[in-house]
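We begin with a single chain expressed as structure tokens, specifically the form predicted alone.
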Amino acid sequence: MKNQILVAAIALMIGSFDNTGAIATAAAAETVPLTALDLKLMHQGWGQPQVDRSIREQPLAIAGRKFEHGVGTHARSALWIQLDGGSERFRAHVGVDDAAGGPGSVVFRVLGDGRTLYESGLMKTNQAAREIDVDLRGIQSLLLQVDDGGDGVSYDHANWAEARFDVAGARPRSIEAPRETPYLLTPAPAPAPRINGPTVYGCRPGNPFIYRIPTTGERPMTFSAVGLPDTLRLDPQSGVVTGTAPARGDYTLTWQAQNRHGKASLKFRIRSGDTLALTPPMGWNHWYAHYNNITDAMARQAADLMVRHGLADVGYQYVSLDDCWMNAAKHADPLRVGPARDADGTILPNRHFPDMRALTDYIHSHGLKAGIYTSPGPTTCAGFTGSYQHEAQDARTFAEWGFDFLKYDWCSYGRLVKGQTGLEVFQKPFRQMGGILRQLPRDVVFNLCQYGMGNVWEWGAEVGGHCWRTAGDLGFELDRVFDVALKNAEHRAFSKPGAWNDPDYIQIGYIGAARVGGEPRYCPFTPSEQYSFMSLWCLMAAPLFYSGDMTRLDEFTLNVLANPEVIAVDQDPLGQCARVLPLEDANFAMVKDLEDGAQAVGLFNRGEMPATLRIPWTMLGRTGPQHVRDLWRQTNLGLIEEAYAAHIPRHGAALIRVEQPRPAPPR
């Protein structure tokens, strides 16, 4: 008996040592399934995480093998888990669910305390499940991540099958993604004048002309111009140019600005001809902040704040009304209910807009432009009066009221053509309105809002459009900004002066919830994600319309929105949308050629951990040392050999300008 006890004791002692000779921890006290955690905190690219089911709510199955328990999710997916050192191991079987219905491709990762503990490699539909067994001893926080396979997220239905933790101490719990303290990259404007904005401007001969010279610096400031056409006049105190667009042709001039700190000048070209929006339009649109609550007073206030907060000084021009300025047949707000039109058929604003001409006059008095919205259907998306069978009359009314921009939203028109097919169906209402706008005695930039149907980027310019939405409302996809941008960039061949792919509005700062409206609340983005958002839109040469609450602009939001060097990338006259270059771990670069021969380069970290990203000059078609400038920090980084590298936060970006070093001046 004593010998048996001794043998058992020796066996226990042997078993208590792992293969490194260290004493192993006692057996885990319990098993905690992944499904026991709060999966509402799992962020994913489509749908909601499912318990013991696939994302399509089918039994979990990978390459024919069925699993009773686990979590079905969809790339790109991330769940942060606090372990506090209490978990021993994480075990699971992973793969693409059989019900995906197409060629899914994903990569599973387990990261602990910032280190990669497991990576599956690329996994595709019908590929056998891979078994995970990860040592978690001593790990404080864990990230379960599913990336797409580098080919988009279609059919990327991912299963964490039979996923569970061996727990000896504190139980694992889901947590929110790490929070970031706001940080400021853009330096404050210098007190001396700096003239910003585009260097080229399009107009149509003989039409009213208004342009505010965007200039930062201490006021008061005086403005002058060399070479200004005789049909235009410049207010020397405000820097606002008004008058009548000159005869057809190109006019090269120089803006000049001066205050007590110094002088600035900028060469500028007015192109009077057939093409408007030679650079992407910039401004503010009320929709994602105020929805159906918009009023005349709020639009006027937005114009005031665009000037007061300096947005007008870096190029923002338009104050645009979206839906709900008209009357509706029924509405919760009685001041928005009334007749659609008067006896002559003229569309009637609701009682929140007592005088549309007075409103545009007020906006124009700031040197800004005014935008308006309607639909080719009988009603707008929100159920207000549309322009169906009154297209020419409404366009003339908008011009007489003084509007300079028209957003034309498909909405109820779809019901009129239900069952009809063919490209002409998509084009017809926009071709009709585009032709009408070209004949108006006013320059009206035409925004086609039809959500990318019929590959609108291929024909939007042909029907008279200047910019066109390439997808659905971004407000419903704010967790997919990187994906939306990459999809929009696929249409880069159709981006050019006067023709812009529009991935929707900038939604940072205080915005409403797209699905329910309501009062604005702070956006869901981290500071790094907001810098990425703006970097992406500028590299894509996208229209820059801020759609947040102008009354709640804070220092950080302005820091993102109002960097003139970043905006200059968007406003570059070449009009190119950046090309995408894949980097490691689903990260990517965007490279945009600029008119002067330089390139703007963005590096984007899509991962859930900080990462060092590197791009060699050979990927840009460059050789030898290059001069590099950090555009967000407005800092010269000097000559850099061979490659640029930056340590970038989770979901963050670096944005640089790269150019050949200038030759030294002769002695």
Ligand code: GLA
Second form
Amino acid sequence: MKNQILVAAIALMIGSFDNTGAIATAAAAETVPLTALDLKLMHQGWGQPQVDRSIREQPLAIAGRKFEHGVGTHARSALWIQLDGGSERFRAHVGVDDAAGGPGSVVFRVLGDGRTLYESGLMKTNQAAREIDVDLRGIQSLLLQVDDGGDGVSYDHANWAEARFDVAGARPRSIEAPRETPYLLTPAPAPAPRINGPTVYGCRPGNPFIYRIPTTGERPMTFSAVGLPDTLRLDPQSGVVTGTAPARGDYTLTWQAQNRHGKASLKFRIRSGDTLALTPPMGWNHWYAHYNNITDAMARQAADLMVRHGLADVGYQYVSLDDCWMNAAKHADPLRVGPARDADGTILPNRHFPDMRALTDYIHSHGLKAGIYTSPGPTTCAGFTGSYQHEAQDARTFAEWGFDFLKYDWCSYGRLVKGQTGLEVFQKPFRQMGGILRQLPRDVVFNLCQYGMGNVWEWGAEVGGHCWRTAGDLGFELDRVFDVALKNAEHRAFSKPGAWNDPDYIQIGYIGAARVGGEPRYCPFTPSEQYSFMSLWCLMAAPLFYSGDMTRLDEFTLNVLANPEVIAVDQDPLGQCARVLPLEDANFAMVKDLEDGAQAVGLFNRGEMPATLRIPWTMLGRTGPQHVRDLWRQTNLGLIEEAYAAHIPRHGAALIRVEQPRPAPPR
Ligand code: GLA
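If the one shown is the form predicted alone, what is the structure of the form predicted together with ligand GLA?
Every chain and every other molecule in the complex is listed next, the one we just looked at coming first.
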């Protein structure tokens, strides 16, 4: 009591109580408006931060009250500010801007040195502004944050009105989000053999067959198989199976691998029938590494590196060309300019691709598969020859060249159907190509790329697709990465063997700046964000195509790309896309049922601070203690009662496998 009186007395001496009841501090030397800080460092979910205006560039207004000054932003928004103990107070009026045009809902937060100093609670459109007055004395680092209120970012136009600092020492300055030192979670592969990859593989009877048994461990290694159909042959040194797909039916076999350190085996099923891509296809696509610079030599090198870096040992198998392998009418590179087709209409590769058949032979000689790209329109997205009016001829050419995968990109087709409406407009070119591919004497996995139009997930499989992009190009915004995953989870009913929602490529490592011609540079995602990225893609059962520069794969990137236990979640034969379970503060879990009765569970921290996330077994429909394995670290965590909790870095993830303990064998 005595102390409280003393504090109040001191407060009266050095300042006064203001009308909000907070203690006013010693007269600060100056007031620094938030708008004086470098707002380019503010991250936000939509648009650019605005000075003295809302995100829609209107005067700032919250529930009819106008504010002359302040910052207009959009959830999810974060600005890191270095105070160095120099600021005494932060004051502002916060709320959803009146020009939002719809039902926005946000939460404003002020965090100082990792502690929450202020939280607005959920604020909605037309709700009166809340006044903030935060004591900053002694605080070194501040975070101003606007969360989306747990319902996505639509209409979340958020104002920090009249936001200002009372400064007595160092001036506040905005800073980049904290950097994170890369940390490796994936253990190096053991020298003894370990057979990875899917446990089921689809092919069409009578077509050429090629499959490289993904296996880590020291070479030389000897491979063998029990129960291999007699139309197939396994090369004992390389572990590559070739031949002709057997007659319609299911073939159960066992792969075996042996080296001087030990032996491994894996039960495997070849399903010869109508369906390809029984697990999500995995590989590399050139687009975000090489754009319109791709050459035959680069594709061959990617195949070499897929093997040399061990990516082929964990299941990556397609080496895929994207746009720009053909000719264009006009291009800065004269070697990419030339006739679209020869006299009989056969599509012509440009002069960077002297011999397509030789290229696919080279890729196949590694036991890998080759992918190619075209558009149903007259030109591709980058303005190169498309397949319009040559669809069947081009598909035949691709098969004769030896390609095993086709990405079919809408692009200029849109111009042909401008003004037309109805679902069939979206479906027609894909249905046509799907039908053509099905008749080819070659297994060609069909990848639809039309950015999700007409709810492609509802009909992609029906028109012959094996996977379909569900949205536009992904880009390098973390929120978009999370949002695409959450959206795909809404379409989870359509994910099944042979039919996959495609959220776009794995964009980590050295990768182009999301635009044509962008030189590859290191991706903007923090290490924890990259673990989240890969965990999300695997939980979604997404096609796993790396699209960065294979020549610059570093140890960290490889550790994210090539963890066989994480990939096993993606490749699980049940083919389920995880469902989302919301946790506190816009954090969430994703839960994927696996074929063997276990579940893969990801916990995702979307927050700006490390957090402990917890998932009780009851949320998974489980009772009693559960056996838990940490999949990134590949370690057993033992039997855990009731719930799993993990301390997770900012924007990071935990990925575990949860299973019922097996009854002890009878004595
Ligand atoms: C579109 C696709 C990309 C890529 C480019 C090529 O943008 O979505 O994945 O194929 O075209 O031009």
